[in-house]
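We begin with a single chain expressed as structure tokens, specifically the form predicted on its own.
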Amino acid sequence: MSYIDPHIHMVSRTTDDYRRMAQAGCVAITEPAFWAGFDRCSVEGFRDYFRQLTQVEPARSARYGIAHHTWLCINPKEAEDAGFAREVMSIIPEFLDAPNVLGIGEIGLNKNSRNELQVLEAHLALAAAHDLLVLVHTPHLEDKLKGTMLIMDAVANAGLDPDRVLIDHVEEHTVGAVLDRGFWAGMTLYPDTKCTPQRAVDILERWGMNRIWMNSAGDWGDSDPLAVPKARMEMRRRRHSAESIRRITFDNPVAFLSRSGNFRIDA
């Protein structure tokens, strides 16, 4: 059964991970721009990073029959310097014509600061001006609920359609609010934080399968690029139907991502 990993940071993974994902049935991924594990100090560093996301990774994934898509932004962890963040944002339009760009992301909040919120609002304005999809990072556990509410209010104030915005890293205490306001929700499957496959399936069984997906967000930290196939195994163990498993790991991502004309799945 084919699946999509709609949030994974392949710039931090080895080529062997592409091979293992393809063997497990992965046919498409989307890779949001994110924090590299350190704060970058120049706009040119981001220009090289955006080139990597729009040129290098699509070629690397194509060797394994996996369609690669990306989102562009400066991540909220690097948004405290609002002036620098706006300099980085000024070069994003140079890359929006790349055929694998879906939208702006992963934007959002990290510590819920005033500067982060200003940069979030500027990203949302950029998305609105270019009619782009948006993928949102929500803060970690202690600030997640407050940050999620601030983000959803900012999206509403920007006049964006929540049906074109994915709020990622939802957990038990945020997923209901996200779905109730008409957004799409993403569950990130980490070994220790965010959602384990077991917790993610618990969430599906409580809140249903509309406007929700699962992703691995595999990066340079403690993460698993095969987390989505493992969650599918957990769904099978609990006797969920093949139709339900396909809906969460393929149909729902396709439904949201196809709102961008650049989304494709290679045969």
The other form holds:
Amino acid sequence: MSYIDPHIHMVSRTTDDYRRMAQAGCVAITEPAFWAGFDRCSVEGFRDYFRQLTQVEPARSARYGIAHHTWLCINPKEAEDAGFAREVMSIIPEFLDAPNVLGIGEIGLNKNSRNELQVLEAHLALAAAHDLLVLVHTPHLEDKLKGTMLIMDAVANAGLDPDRVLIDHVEEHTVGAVLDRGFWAGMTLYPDTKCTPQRAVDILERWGMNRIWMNSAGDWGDSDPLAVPKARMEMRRRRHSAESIRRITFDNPVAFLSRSGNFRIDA
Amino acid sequence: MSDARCPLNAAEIVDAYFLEHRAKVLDIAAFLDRIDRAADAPAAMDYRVAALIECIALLLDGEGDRARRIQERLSDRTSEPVDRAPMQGAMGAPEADG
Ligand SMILES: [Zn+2]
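Now the other one: the form predicted in complex with the partner chain, given that the block above is the form predicted on its own.
All chains and molecules follow, beginning with the one already shown.
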């Protein structure tokens, strides 16, 4: 059964991961721009990263039959230096014509600071100006609840349609507000520190299967590029229907991502 | 919202998950014991451990919606942006209200 991992950082993964994902049924991925694990020190570093996301990674992915898409931004972890963040944002339009760009992401907040919020607002304005989809990162752990609320208000203030915005990393205390306000919601499956496949399926059972997806957010840290197929096994273990499993891991991602004309899938 | 049901019946849920969660309770107990045995014991209670113990109390109050309530107990409940990001990571429990 085909699936989509709509949030994974493949620049940090090996070709073995691509192979195993393809073997598990992965047919498409989307890769948001992310923090490298250290702060990049120049705009040129970001220009190279955006070239990697728009040229190198799609070619690598294609060798495994996986359609690759991307989202561009400067990550909230690097937004505390608002001046530098603005310089990076100024080069994003150079890449918006690349055929695999879906929108702006993963933008959002990290520690809920004023500078982060300013940079988020500037990214939202960029998305509005170019009519792009938005993929939102919400803060982790103690900062998530507050950050999610601040982000939803910022999106509303920017005049963006919540139907074109996906708010990622939702958990038990944020999923309800995100869906109630008309956004799409993403659940990120982590090996141990945050949301497990079991809890993600609990959330689906409580909140339903509309406007929600699951992703691995696999990156250079502790993470699992096969988290989505593992969550599908968890759904099957609980006797959720094949139709529900397909809806969460294929149909819903297709429905949201197809709001960008650049989303394509051969499955 | 869906009908909020898990398709498994209660006995099936217990059969499927009991051992995993039995082990997690033992992990918490051993973690607290380990703090008692720390090289500098007895040390002052860390705010994160205090929060964890309050979360355990939430499990015993007879109310439902436990996961959401624990998440909220472990969240910063202020609403204004902070002036500066104090670090890039997160600690897992809010420091201010302990
Ligand atoms: Zn990510």
